[in-house]
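Encoded as structure tokens, the following chain is the form predicted alone, with no partner shown.
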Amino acid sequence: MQQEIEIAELRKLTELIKEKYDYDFKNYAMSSFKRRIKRIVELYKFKTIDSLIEKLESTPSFFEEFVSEITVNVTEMFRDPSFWSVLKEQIIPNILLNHNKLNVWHAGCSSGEEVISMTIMLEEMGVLDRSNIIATDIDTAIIDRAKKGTVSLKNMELNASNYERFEGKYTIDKYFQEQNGKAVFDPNLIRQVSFRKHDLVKGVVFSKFDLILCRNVMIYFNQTLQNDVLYKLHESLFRYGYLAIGSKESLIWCDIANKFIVVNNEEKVYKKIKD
């Protein structure tokens, strides 16, 4: 299907998904949503958007595949090494000055590379056993992958280089074994992690955290939805808890900007100062 996808067709699609599956995609950033729909159409060789809609209507099992394609799973370990250095040297020591336990939420954890990075760092700091980590995503298939703690070997060169730039204690191959073209990480690393399905758009606030990482998730949402999600993240933080967002994201414009202070502008780390 070569012709341009019409806005009316996208609206029809998002309405069907909302009605049948109770997933709300209508506030996703239009350009990126449209690009992903186009990719699905090409990938599954649908001739029209209507035939995609029919498939979603008649085949619930296809919906899981659809969600995996729509939600973005581009991730790497120790992405932006300088960010991880700030966590290790400033943020986590600050939290543990006043708390015995560290409560962390990875919101939109994708296939788990960020979660494993966090647990490796906390293990090297000697505080993993004092940590309680919750990792959530909207996509069940991707959570199942994250639980396995496996990463494609072809990505490990970049991951190893990030870890080195972060100045980890060892080399990253201390933590995994090679099996069938995959790096299989030591299951012990995720002993303090609970993986859950959670929809940032519609899901409820389910706990309070000292640190929330929601990095490179909101760039796919429009401003209305970003605002809603930021309200939720604010509500999920203890007062004086920290929020980390992606390098291309910002809190400045949102309704609750005055409830945070900037801790590190370069690495996009904020601290909640008002309930």
The other form holds:
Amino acid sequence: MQQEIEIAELRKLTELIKEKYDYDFKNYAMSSFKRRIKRIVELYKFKTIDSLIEKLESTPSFFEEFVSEITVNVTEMFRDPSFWSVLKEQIIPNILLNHNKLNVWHAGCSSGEEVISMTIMLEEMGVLDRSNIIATDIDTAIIDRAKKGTVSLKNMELNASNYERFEGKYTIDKYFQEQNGKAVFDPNLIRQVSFRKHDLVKGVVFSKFDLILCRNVMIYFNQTLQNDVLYKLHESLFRYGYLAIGSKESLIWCDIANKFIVVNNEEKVYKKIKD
Amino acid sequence: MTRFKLSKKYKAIAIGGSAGSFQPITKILSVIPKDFPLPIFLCLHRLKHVRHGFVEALSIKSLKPIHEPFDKESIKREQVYLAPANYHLSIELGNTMSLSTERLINNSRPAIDITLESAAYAYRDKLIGILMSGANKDGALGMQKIKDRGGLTMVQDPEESMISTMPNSALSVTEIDHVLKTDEIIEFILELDKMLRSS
Ligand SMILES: C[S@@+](CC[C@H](N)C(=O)[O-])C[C@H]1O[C@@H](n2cnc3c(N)ncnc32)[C@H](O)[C@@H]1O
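Which structure goes with the form predicted in complex with its partner chain, now that we have seen the form predicted alone?
Full complex below, order starting with the chain above.
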């Protein structure tokens, strides 16, 4: 498909999805959403957006696949090593100063690299068994992958160097075994983790946390949706709980900014100070 | 009479570059006046996992401050925005920028095609696209989109480019309005600056 996708076509598509599947992509950031749709159209060789809409209308089983393709799942272990150092040296010890338990939510956990990183870090700090970790994503297929705790070997070089820059205690090899081109992580690492499907757009608040990681997820939303989601994240934090977003995201233009203080501006860690 | 296709309609400049583009781009930045009115988007191939240092290096000679935008930051006049390491930079309708971590395109993130194409969509015929030296074909498609939407396309003269693959790829897929040496690109921008300020 060579032509430009029209905004009207995108609107028609998101309306159908909303109506039929109760997922709302209307407020996803336009340019990346459009690129994702274009990719699906090319991948499945649809001739027009209308034929994609028809397929979604007639084939519910296609919808899961569609969601998997729409979402961007690119992730790394210990992405931004300096961020993980701040967690290790400052944030986690601070939480555990006042609490016996550590409740963590990975919102938009993708294939789980961020979750494994968290468990490795907590294990090395000797506090994994005091932790309760929930990892959620909108994409069922990616959650299934995350549950397996496997990472493609070709990504391990980067993951290992991130871990090294984070100054982990060992080398990353300690935690996985090679099997059929995959790094299979020790299942014992995720003993405190439960994976669930959860849509941030619907925004059901299901628990309260001391620490929420929602990194590189809201960049796929427009400002309206970011704003809405931040209300929900705020509500899901205990007072004095921490919110970490991606290193190139910012809270400052959100309604709710004044209910947080900046704990670390470089690494984008915020603390909820008001209910 | 100028030989350039100058016009007051232009609202932004997007520049792409890869291997061999650092020097000419630094040179261009060293003469663009501090108050040159249009926003400039720079998408340059860079090391994916080095967050710091690049802005600083580019800034040394630049008269304007250079800034790596945050996701959904609004676009302001006179600013120079540099696509951050490991993120694609898109221009959105409604005068903001967004970042994304979609897969590498032409082996790069940031990818020039993404910045140019989204900017072409947002600015239509009011965009100037400039593609500099580089060793792959990133940006060629983006230049094509700019042309399709009525914008102005310019490449660094392949003769002058340290590595001419990138300008040549653009030349092979679309009509390029100006093929210019670095000094001529500077001349163009200075003339445009004068024109934009005249009443
Ligand atoms: C780029 S990944 C980020 C992974 C990880 N947090 C990191 O920073 O490396 C973005 C994830 O957000 C998820 N996502 C997108 N929209 C969502 C929504 N409405 N609710 C929950 N997760 C969503 C995608 O499925 C994807 O796995």
